[in-house]
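Starting off, we have a lone chain in the form predicted alone, written out as structure tokens.
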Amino acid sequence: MGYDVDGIAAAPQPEEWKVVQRPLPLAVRLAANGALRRALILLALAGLWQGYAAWADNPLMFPSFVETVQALWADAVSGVLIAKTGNSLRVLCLGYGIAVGLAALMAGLAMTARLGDDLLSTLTAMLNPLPAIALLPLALLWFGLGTPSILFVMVHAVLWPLALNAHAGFSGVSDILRMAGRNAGLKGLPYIVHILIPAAFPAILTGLKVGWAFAWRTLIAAELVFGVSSRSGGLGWYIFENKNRLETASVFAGLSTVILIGLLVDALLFRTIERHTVRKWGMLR
């Protein structure tokens, strides 16, 4: 029996008032694991793929998941797929980095000067609707076959979504934060780095994800053209070459490689950045 502050015996608490610590059921704990949920989704998609391929029974048109994995493993062990993937990643990272740098410069100028804002608005209205694939003939004339032409069309595809998302994020920063930065004496680059970028980071991160997807799409399309012309290149040429040989499983293996790289980058890079920034700051649920 317990006693209150006056030394009087406290009344016994009802049994239902007692707090008993019990572990959560296993199903609840598993459902709370995001990595496990995503893994189950991938397994379900693989099962649907395998089931549809077995029902269609036409490996030339639609190979099964098992056949695709076997082709991917065989080409990876032989080194062909690894070499093509390395070529594509090298060009992709270079073009993506150039686009990120240009987008940061343009969005920064747009926030510090009215002329920069007018320049970004005009250029995005003009060039953002222009498909990158439409610039392939001009890239071929200006830069010839090879990496410079691919970089040109890739930067065009990635630059405008990045710049638009960054500018939208900067424009959405509250006036209170802006005034706090001004009152602290921040101007120019320090103002952008310490005030605008942290406040606009959810939009910036979204732009980086969209730009990464656009970079892959443009790279594969460009490699299909330039790879055919120069008989070299990365995953785009690998896909085209196997299509000509009617090796459909290898075509699916090339496409699956792009998917696997996308999943890895999202899990290891973008989700890590998101977890240590916007989620940690309470800007996303």
Given for the second form:
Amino acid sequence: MGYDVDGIAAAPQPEEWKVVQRPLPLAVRLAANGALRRALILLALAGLWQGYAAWADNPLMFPSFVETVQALWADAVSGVLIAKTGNSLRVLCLGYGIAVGLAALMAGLAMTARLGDDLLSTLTAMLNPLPAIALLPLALLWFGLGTPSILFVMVHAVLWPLALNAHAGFSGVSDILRMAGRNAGLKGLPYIVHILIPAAFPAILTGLKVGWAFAWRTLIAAELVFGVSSRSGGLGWYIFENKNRLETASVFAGLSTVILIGLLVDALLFRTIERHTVRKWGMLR
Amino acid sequence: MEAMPTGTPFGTVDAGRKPPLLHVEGATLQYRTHRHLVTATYRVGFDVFAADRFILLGPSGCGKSTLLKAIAGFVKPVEGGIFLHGRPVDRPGPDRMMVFQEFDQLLPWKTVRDNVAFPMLSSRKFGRREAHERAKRYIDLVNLGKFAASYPHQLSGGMKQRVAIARAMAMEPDILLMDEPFASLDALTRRKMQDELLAIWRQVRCTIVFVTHSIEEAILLGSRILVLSPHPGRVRALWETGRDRGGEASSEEFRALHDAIEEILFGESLMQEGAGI
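Switching forms now, from the form predicted alone to the form predicted together with the partner chain, please provide the structure.
Below, the chain from earlier opens the complete complex, with every other chain and molecule after it.
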């Protein structure tokens, strides 16, 4: 190959290198594709589900994958599922928005005064471990049946983790960046907007993600308890209703929708924000 | 206090100069750690004139960085005062731009171009168009034209320091404050950056106050060198070397100056040991 007959190694000639750059075999390239691998896992799980359901043969307790997809499709087409999901998302956005505003206010307060800092630390330490849904009975007592009660527990679910993360982010901004900002003549609100918030953005984004996950779970859980009386309930109510009617396939369809929306918001919204901010800035790998 | 030696074999004190740009008078600086109140400098005084390359030289603990931060307006003297153009310095401001040792002084969410333009815009000293034109000129001056659209995390340490220098210089501050800007760089890059800084200074003739603990760097870069002793920082000597000696690190004169300064710093530490500290 690259050797002379008399055994002395000769420098390989370019045409003898065989490979400078060659595409890898298709199978290797496909195996390197994470999305494809995950899709395969999902497919395998769906197959297992279908197989078990066929073997158990008890659609009342465990509907098959195909039945669930059919129920999902039927309810989506009839508009029931879409309307309920819309209701849930509307309440979600409202509660999330209120909580983000309050968290910004609290973190801001904690930044300006040491007393505010102590207050926020104490409150978050106290209230963060309290599951939001545990406040629902109290909320019902105070606000009655209706959206205000759901908003109350949702705000509780989002506010503390978000404020905690934002505050940690702000306190973590390095002295050098602070000095660079003040050296550039910034103070007050412009200093917060141009230095502190972008510098703390990785932590704030984490807080927003955690808050979103808590909000979505709490909302569905609250709707389950609640739906009993409200006519235009959301996804939680849809699940509860179908359980009462023994439409188990629709219960599964409702659960799938909860999962799908959770995944979509994470994959589309938060990952897009991440890619265009903290990843681009090299603040997150 | 003993008299401050000011004359040197290599320079002369020009008594009939214009009023100083920066006047530091009997400045005592203190800072608080978690457990202690530390006196960083004790009654330190000096003058910086326009186009000086003024070096604050001393070992760690001599308060040179705290002194620079006080000039920048981040630390208030507990005694004495700091005056810029005769007016007391009481807050940070864009008329004194600071270059830090740390690489993370750049804003990671802004490109090189926007990092350089940022203080010019936020201080409203320059309009948007002028700020961007100046940013481009100074980025070219530090040889980073090709990286104007890069983010800081894509640059090497030396390049980041160049951006920080460009950012500070583009503001056309009254004084450029540099806090060991090359100390975190490898030796080769550091040498190159020192030469580049001198080359840039020859073009723009700005006033620089430069903190370092390296005698070599002080002689290489400085036109006037203030030597400080540690614990707390006090003025030991002021050397007026006066000239631009870029790339002359091996000359006879350089060695002599190096030894003389070393003698002051070394002699001091011997004296302290003798005093039983």
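Positions refer to the first chain, counted from 1. If you superpose the two forms and keep the largest set of C-alpha atoms that fall within 1.5 Å, you have the rigid core. Just so it is clear, the model here is predicted, and its values are computed rather than measured.
Is_shifted residue 64 between the two forms (CA, 2 Å cut-off, rigid core): Indeed, residue 64 is displaced by 2 Å or more.
Taking the rigid core as the superposition reference, indicate whether the CA of residue 82 shifts 2 angstroms or more between the two forms. Not so; residue 82 is displaced by less than 2 Å.
C-alpha of residue 185 off by 2 Å or more between the two forms on rigid core: It does shift by 2 Å or more.
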